[in-house]
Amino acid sequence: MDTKTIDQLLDRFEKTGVVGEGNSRVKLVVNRLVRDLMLAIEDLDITPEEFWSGLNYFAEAGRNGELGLIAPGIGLEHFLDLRMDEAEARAGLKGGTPRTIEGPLYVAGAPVAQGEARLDDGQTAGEVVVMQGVVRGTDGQPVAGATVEVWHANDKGNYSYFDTTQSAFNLRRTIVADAQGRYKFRSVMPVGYSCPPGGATDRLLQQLGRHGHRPAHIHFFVSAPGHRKLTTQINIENDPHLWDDFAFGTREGLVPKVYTNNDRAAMNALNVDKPFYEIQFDFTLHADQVRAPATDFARTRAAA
């Protein structure tokens, strides 16, 4: 079927069963995607069996909550980040901490702490890590009272809420920076992990000849009145998958140095009997900009 015939077919579809104006934006997007899919079916000679197999695959992925993994796994979430980078550049925004993917594992409602927090529940295995820094604007000035939401996996690569063996909000907190824009938290060093073995994402990646591994990382939302919300994560240096992340989340500027602190007084202050890790990382937020798309947008997320 040629393009002209497909366009005539789509025109008939649009004029059939009309009962109202509908939503112009939805019509525009759906009609474009349907047209592109029809052209792909024609160009690639996709068979009915392949079509229905694909449809059933996405239905299964949706039932099992894996669409949020497939989107970063095939690069779409990273693509959206790059489009936002371009939009900000067109609006004249330069610098700032790089954004990167949110992923599907944020949970709203984490306990709020002022300035400093302990993320782990005291029962979580792993090496102790202390991370701290300052939230600033692009003018270099501290952003007093900025909100730093942080979440990460445990030593098995699992996240609380989704892993029901962990305590509520384990390794999740909302930290309100002090008057100098400073935040600090103690936690346990996360490890890298893989998408669920045998799940929809894993099976797709295998068909694409790719692995499903992520390097160790820590997620953040950083926000403040008058500033653009930042969605980002830092990755842990020396992880074998640091620059080979199946979700394309690693970006330059988001791999801070990890230091080992073996000072006895510092260990005593944390009540630990062996050296611990330290990470220093400052966040830089852009001021609100009406010419750039919003960075705080509606998205269905888990809430405890």
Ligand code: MBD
Second form
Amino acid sequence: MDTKTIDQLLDRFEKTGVVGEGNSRVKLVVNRLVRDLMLAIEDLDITPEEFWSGLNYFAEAGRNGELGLIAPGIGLEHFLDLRMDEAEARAGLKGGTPRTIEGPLYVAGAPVAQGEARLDDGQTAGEVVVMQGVVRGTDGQPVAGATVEVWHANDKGNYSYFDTTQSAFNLRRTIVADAQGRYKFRSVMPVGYSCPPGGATDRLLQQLGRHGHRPAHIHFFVSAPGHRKLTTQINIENDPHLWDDFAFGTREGLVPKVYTNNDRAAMNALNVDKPFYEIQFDFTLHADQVRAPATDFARTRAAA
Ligand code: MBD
Ligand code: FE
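Based on the form predicted on its own presented above, generate the structure block for the form predicted together with this ligand.
Next comes the full complex, and the chain you just saw is listed first.
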């Protein structure tokens, strides 16, 4: 079918069964996506079998909660980040800690701690890591009382809540920075996540000739009144997948040095008998900016 015929068909569809105005934005977006899909079916000569297998594929992915994993896996979540970067640049925003994808594994409602927290429940295997830093504005001034939400995987790459073998909110906290903008936490070193084997995302990636692994990382939402919410992650250096992330989340500026602390007194203070890791990382937030799209946009998330 040629494009003109497709457009005539769509024109008829859009005028059939009309009972009211509907929502103009939804109409615009849906009509566009349907047209793009029809053009793709035509150009690629997508067979009925392929069409229905694709439809049922998405149905299964939805039933199994994997749509939020397919979005980063095909690069769409990173694409949204790059578009937000462009919008901020157009609004004249410069500097600030780079954003990167949230992913599908945040859970709202983590315990709140003042200044410092221990993220692991004491029963979680893994090497001890202490991470700390300061939240600042782009003017370099500390942001007193900034909120640092942190979440990460355990030493098997699994996240509490989704992995029901872990205790509630294990490796998840909301840390309120002190009057000098400082936050600090102790936890256990995460290992990179892998897509559930045999699941919708994993099978798709296999067909694309790609793996479903992420490098080890720690997620953050950093927010404060008068500032743009920052969604980001740090990556653990030397991970084999550091620059080969199936979700395209690794960015320059988000790979801090990981130090090994083997000082006996420091080990005693943490009650550990082995050297532990230390990471220093400061966050820089942009001030509120009406000329750039909001970064604290609504998104349905798990809550416990
Ligand atoms: C993750 O842990 C993650 O951070 C992303 C973006 C996708 C899947 C799993
Ligand atoms: Fe993650």
